[in-house]
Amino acid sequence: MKVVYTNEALALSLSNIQGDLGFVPTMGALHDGHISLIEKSRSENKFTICSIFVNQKQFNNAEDFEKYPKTIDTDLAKLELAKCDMVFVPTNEQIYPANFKAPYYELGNIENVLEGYYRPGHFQGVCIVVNRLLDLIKPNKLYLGRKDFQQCIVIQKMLALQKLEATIELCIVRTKRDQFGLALSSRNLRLSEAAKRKSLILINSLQHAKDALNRDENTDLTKIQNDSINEIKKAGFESVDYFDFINEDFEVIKDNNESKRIIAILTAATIDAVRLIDNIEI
């Protein structure tokens, strides 16, 4: 596995690559969810590259940025074991040189709801760094995990805005969970074992809500939402930012009589001062 740290070394190393190139962008603190993306890319491409870069532009909370786990030695060992071909570990100056001007992406309402509402500017920061990495790496396929479902849809829109859909295929890989069902996340490193067990209420509540919809498509969404939030709080969560139903246009659905069908349920909640997200497809 080759590790490169500069844009020049990256360009030189990639110039000799033949065949399809798969790319997995990460912020480090790697877990089996990230490794599943590497494995998926390796199964579908001749060459796989992973990036490790903690992007400050997508953190609207400075404390959250400072607390983000940084485990570069462990990360590289995991990627070596997973047989990743190359890792790009740039500094902030490599990604954002002095002459860099951050573009603005016309994302529409998707950056104002759910994660966008609670983390203003977050999705602009995500688009800026992913677009920059894509420009440097120029992959054939981009791999993202479905746990960050809203982010996946945002990146899909960014690819369309930048007219990259024809050259880069977005591959959304199913959420990787632990043996009990908890969605794997770098933030889980900050949870106690007790909090991890309590956090199973997230996927359980999402599954119960999905089951209720499957039993009766006209069921009261507000009741499901309120009951779910109450159950999450009873399990020990300090707060619940949202537990919402969204349609194919990523609009929040409040009434089952609306014409557009529900495609997913998403939630975000905080336990042990750690904010977790999860979702389930309908």
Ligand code: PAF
Second form
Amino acid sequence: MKVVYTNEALALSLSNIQGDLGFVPTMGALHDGHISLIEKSRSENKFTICSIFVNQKQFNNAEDFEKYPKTIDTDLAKLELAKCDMVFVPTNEQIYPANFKAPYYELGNIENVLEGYYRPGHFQGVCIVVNRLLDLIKPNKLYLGRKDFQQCIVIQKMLALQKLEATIELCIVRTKRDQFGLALSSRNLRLSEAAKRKSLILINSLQHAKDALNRDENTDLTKIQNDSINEIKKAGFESVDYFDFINEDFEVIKDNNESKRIIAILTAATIDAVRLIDNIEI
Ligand code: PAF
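May I ask for the structure of the form predicted together with the ligand now, the form predicted on its own having been displayed?
Following is the full complex, with the preceding chain placed first.
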């Protein structure tokens, strides 16, 4: 496995590659969810490259950025074991040189709801870094995990805005969960074992809500939402930012009689000062 640290070394190594190139962007603190993206890319491409870069631009909370786990040695060992071909570990100066001008992306409503609402500026930061990495790497396929469902839809929109849709295929890989069902996340490293067990309420509530919708498509969404938030709090969460139903235009649906189909239920909640997100497809 080749590890490159500069844009020049990256360009040189990429110039020797023939065949499809799959790209997995990460911020490190790798877990089996990331490794499942590497595996998926390896199964679909001749060559797989992973990036590790903690992108300050997407953190709306400075403390969250400072606290973000940095585990580069174990990350590289995991990628080696997963037979990743190349890892790009740039410095901030490589990604954002002095003359770099951050673009603004017209993301529309998706930037104002759910994660967009609770983390102002977050999705602009994500688009800036992913767009920059795509410019440097020029992959055929981009792999993202479905746990960050809103991020996947935002990146799809960014690809369309940048006219990259025809050259880069976005591949959304299903959420990897632990043996009990908790969605894997780098933030789980900050959870006690007790908090991890309590956190299962997230996927359980999402599943109950989905079952209720499937049983009766005219079911009262506000009641499901309120019941779910109460259950999550009762399980030990300090707060629930949202538990919402969204349609294919990524609008939050309050009334089940609206014409557009519900495609997913998304939630974000905080336990032991760790904010977790999860979602379920309908
Ligand atoms: O999902 C993440 O880890 C990050 O948002 C990403 C896509 C690597 C961009 O920094």
